[in-house]
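In structure tokens, the next block holds one chain alone, the form predicted alone.
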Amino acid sequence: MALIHPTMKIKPREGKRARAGSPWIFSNEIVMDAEMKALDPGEAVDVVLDDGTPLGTAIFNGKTLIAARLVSSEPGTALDADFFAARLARADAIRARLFPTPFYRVAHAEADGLPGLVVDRYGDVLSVQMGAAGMDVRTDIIVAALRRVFEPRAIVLRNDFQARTLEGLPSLTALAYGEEPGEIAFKENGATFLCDPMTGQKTGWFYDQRENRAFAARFAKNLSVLDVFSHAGGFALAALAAGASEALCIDASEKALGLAGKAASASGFEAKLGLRKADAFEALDDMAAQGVRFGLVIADPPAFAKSRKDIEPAARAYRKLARAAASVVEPGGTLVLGSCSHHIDAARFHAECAAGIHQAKRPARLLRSSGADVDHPVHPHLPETAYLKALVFALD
């Protein structure tokens, strides 16, 4: 049985997106009237157009520019624990169809009708994070859903991104169900890695380049390889895997460096992995000057634009590390480049690094330019979710 939630209308010739179907709705294109300034952040509306024509259900929030997200075409619906776990259960079983192992993304917000919830799945490990208030208000109906579907051992929080606090929300980390997972072990590309849910970037481990990682480690078998920004060595242990010589990884997180240690270790290639802390940029510029070259060499940084008033600084730093990363590429090399910042597109994330690769005096080829892995779809009525670039060049 359909319940009744208020009614949320859409202004007239507004709202041009979602009648297309856009899942977001702007808080400049609604009737903001009492009864809508009345309702607390995350409650469920029932959206319809000015000429009273229905748009279904969304969670809505009046105290951001995205006031209200749809989560169904139907309006009434119940945001039970019902509709969650069909929902997951429903993304879990795209994902089992591509991946051997569950370790994949489960949930991708907006693309798989979860708007604000992801989920990444490490075996019988859950890491959640919630970004919009709609989702975290029902922690505790998601927690439900996620226990009937997965029965996993642990369900972590991981609500400690600055997006949260657009929606208002607190920066937090918590153990939702289980015991503390410590530090995960399992199997991509060849090589063996460790990921901290609790504690690690993100929800512990970045999915999104496991392919983009595969195919970088092509360019590696007999090389030298350099991974910056390196996290815990997703790029630089798949190229060993792939028959690298020797690899270096440089990031500015003593944890992140550890894992990868500890993952060189279990894969067997610790003799040929070296770890430096260090600031990236400083690293790139000292090797330059020193002369130092790596056959492949990978820089895929944290988002530089966490905002739109940062796209222009933003975009002078990836030019800066194209170049950077381009002065120790050996020649006949391969650079990898990569972006998660949404706000810079595609188009500018590419004339940036061809900018900072002619820069540093580099002829050099496009081999392959790519978004994130299949785990991480993108709505096709939302291009904002198409968030990461990476760039793969041949240079001279």
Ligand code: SAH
Given for the second form:
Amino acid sequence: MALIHPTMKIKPREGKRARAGSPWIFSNEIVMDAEMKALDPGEAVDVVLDDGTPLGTAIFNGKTLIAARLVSSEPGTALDADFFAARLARADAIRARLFPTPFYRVAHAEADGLPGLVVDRYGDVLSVQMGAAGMDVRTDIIVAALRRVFEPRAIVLRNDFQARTLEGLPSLTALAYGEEPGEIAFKENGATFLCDPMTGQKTGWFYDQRENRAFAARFAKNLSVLDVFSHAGGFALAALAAGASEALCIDASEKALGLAGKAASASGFEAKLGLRKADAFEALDDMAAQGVRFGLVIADPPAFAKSRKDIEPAARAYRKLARAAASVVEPGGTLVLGSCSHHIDAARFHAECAAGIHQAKRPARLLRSSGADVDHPVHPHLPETAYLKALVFALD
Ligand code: SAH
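After the form predicted alone, can we look at the form predicted in complex with the ligand?
Full assembly next; the chain just shown is listed first.
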């Protein structure tokens, strides 16, 4: 294909990861001449190596560390509605094989060939996050492609997340198409859940824990369950659907607990589900002191490390949480610990959880170590983007 975009040159001997298959090219790896500096954030570029070998088409942003993200190994790829529709349809085809109903993450950014673009599908409502300028400037094209592929009733832009500041993008929530969707009911792991794509957290629901919720629920029969950092009850209601005798959700968000309560009613479990608005650490310490214990405890907090400088305090917080949560597990019970901090890797998370459980004086076995469900694929050359960790321990 002919070069149709401005040419971005990689410096001699640089771009090692990109040449090996990674979609990311860093700002120090490229020739930043006057022409490049004049490009607007998000413009498409044709990437060539120092010797002129073409590497592909990328979206460019001179204001950020990841200066270019390859979207195609062909230079001159037009980033039009046909391009996005083809990528979205390819991503959807994989999910449609794996899930019985269209409730899943349909586009997971780089891993689906759509750098910085996340789309969660709630039936005929789509909730979209754009974490790269190259996607943000193409909002109209992407909305057109989404309409063509999914014929949705509504498309919501949930561009209200912190990482956008790295790309120089503003925070905003908007309805891009259709009418305000309101709350949406859907089935997961045998229970009915409610989510609100306009006003809920992130895109409205955390699909990434679906499979981990199902696994945790296998331990739940006839036990009491504690779900701390419960959000809208994803773990607690899966456990009740699997036969738990009762469950308690603890979260700091009234809105999240409200959705959990509605989900319990819709699932027929309102008599078995308790809801408590509290700080999770304080609630755990109180229960530990009072001798309250549960057969299954899940602690799946928000990301404690939002950037590299948070790594050490976040690691201490994961250790403290593991200790506090282990302290309220019955002898012979099960503890599930989660982390969605991209900056804390799996080995570190494991080490902190093990240390915390040891501090609680609870001999334990690690039964399972896992990540996000399959609708959150990982780009094979970006293993560091596998952000979710979930560990399941059996405690003596
Ligand atoms: N486990 C959930 C996802 C948790 S997201 C699921 O499976 O869907 C993290 C949750 O922690 C959010 O709902 C947020 O409201 C809550 N949260 C954040 N800080 C908290 C705190 N200090 N105490 C209790 N909940 C908190």
